[in-house]
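Just one chain is shown here, as structure tokens, and it is the form predicted on its own.
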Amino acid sequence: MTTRTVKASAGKKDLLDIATISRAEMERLLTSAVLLKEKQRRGIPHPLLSGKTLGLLFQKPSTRTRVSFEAGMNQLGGHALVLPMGEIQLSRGESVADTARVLSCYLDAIVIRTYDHAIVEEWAREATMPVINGLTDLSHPCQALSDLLTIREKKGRLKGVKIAYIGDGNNVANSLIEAAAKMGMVIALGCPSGYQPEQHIVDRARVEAEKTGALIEISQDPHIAAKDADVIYTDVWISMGREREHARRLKVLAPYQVNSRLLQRAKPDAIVMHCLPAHRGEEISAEVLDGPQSVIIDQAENRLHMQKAILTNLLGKRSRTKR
């Protein structure tokens, strides 16, 4: 996970986005919460966070991202707080790095969910505790990483198998690039012009793909990146702060929903993957994503594990010092 230099906090990790994470360090993360899905599937309690305290500061609604931490938090023996923006002195002019510092006192690592992507930057060079991008309009690595895990479960490995990305090239498909190139994995992405994912992220995971043997393919094509696919993914088209370009957004993404038609490009134990929230009938249709190939409730089970493996990793072995 990113790891930065500051005055108060040397040393200190933040996870802002999948690039800055390392090949092994992501391994140590499918494999942590294997184990800590298998804890919690038997009953066995594992308060590895006891005495651990996590900020939740959310400018964007969200429902899977922030029970799965509030959640993840208290099954680790540790206590989650919901910091409401309307209630704290954010909201009132009261600057990033006033908050940070002072929120460093109290807490021991704290998620951001917000627009612009500055914004969790800022956070992390004045905070002294850990920060955790809980989504951005750049990136979703929270997400991504627990899709790793969603895909490893249903197919029995990430080397090799092939994604189709069909829609909106947006945050999640930014970090699933970068998920994908990371493992060695095939992605393919039909995403419309003008609705692709940012250029700077393709190249920077092209350079990854050297290193792993990974393939990142881009085309306006969804059949063209469908075609013998193991996994096809999609997300919303009108994602939070877009609800402007509503009508110009049906209209130019209508040729990609993921519908019974497009799941036929795929290979014929094709898994199904949505983020959630879901419209159906517009990026995909209802009998696909409640049909026999999709695991979007097992994906979504995934968030949990995957922030308990990521809390872990920045706490559990971590001795923080109040300023």
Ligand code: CP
Second form
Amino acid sequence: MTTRTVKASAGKKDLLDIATISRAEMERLLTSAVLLKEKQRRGIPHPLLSGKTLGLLFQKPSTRTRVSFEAGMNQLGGHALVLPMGEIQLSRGESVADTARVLSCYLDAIVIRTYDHAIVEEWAREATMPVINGLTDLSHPCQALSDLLTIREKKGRLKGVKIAYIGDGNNVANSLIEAAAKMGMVIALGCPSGYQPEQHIVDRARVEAEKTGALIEISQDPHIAAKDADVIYTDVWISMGREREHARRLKVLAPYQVNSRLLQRAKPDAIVMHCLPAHRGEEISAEVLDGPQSVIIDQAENRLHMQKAILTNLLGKRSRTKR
Ligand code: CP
Ligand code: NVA
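With the form predicted on its own done, generate the form predicted in complex with the named molecule in the same format.
Now the full complex is given, and it begins with the chain already shown.
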């Protein structure tokens, strides 16, 4: 995670994108998530963030991200405070800068879910507390980090594991590409023209891939992408904020459904992943999503454990000078 020098907060860390996390930090997060998961499962208390308060500011709906951060903070002995958008002055035109500076006096970190990625960057510049990206139109780093945990649990390793991402090359795909590149994996995308992942993210990931031996393969053919994959991954065709493109997206993306026929292209022991929420019958058939190769519930559970690792990494044993 980048160490930023920001006004009154030299040394604070944010989590805005996978690109700002080193491979070593990602390994540490994975190790920490495994330990925290074990503690949670065995009922061993782990109040590592007692006395800390996490803010949650969501400008888009959320089930997993919001609840897992809130529950995770409670399990760590801290407190989570949901800031309903309509109930804070930001909704009446108060600036991000003023809001970020003021909330930094009360909170120890904040998770932001919003539209334009530039908004979380502005929060990170202005806040003296760590800012965590809880999803933007560009990326979803907490999802990708959690997914690495799930893949490693199911496949026993990350290096060389092949992920086939099928469908819309969206925020989830962007972060998955960067995570796979950092960990030396193979990621093959099958996305239609006009729905390919963000080019600057792919370019940035290719630089990482040079160092780690990762392979990033982008095609418009889902059957090529899925060939011999260890992981078949998909996400909704209509991301939050894209509702007006509904009809066109359903048409263009129809040949990209993850179904039993496509799954047959993957290795026989391939796992099926979806960040959820899912639309059965659109990006994935019900028989595959609910079938024996699907790991979607374990995948969703791991959001909790990885995000607890992220919180302890950003907030644990840190002495922050408030303004
Ligand atoms: N996968 C994910 O981020 O889910 P939510 O939108 O429910 O948070
Ligand atoms: N791509 C989806 C992910 C939801 C978790 C969206 O942005 O709506």
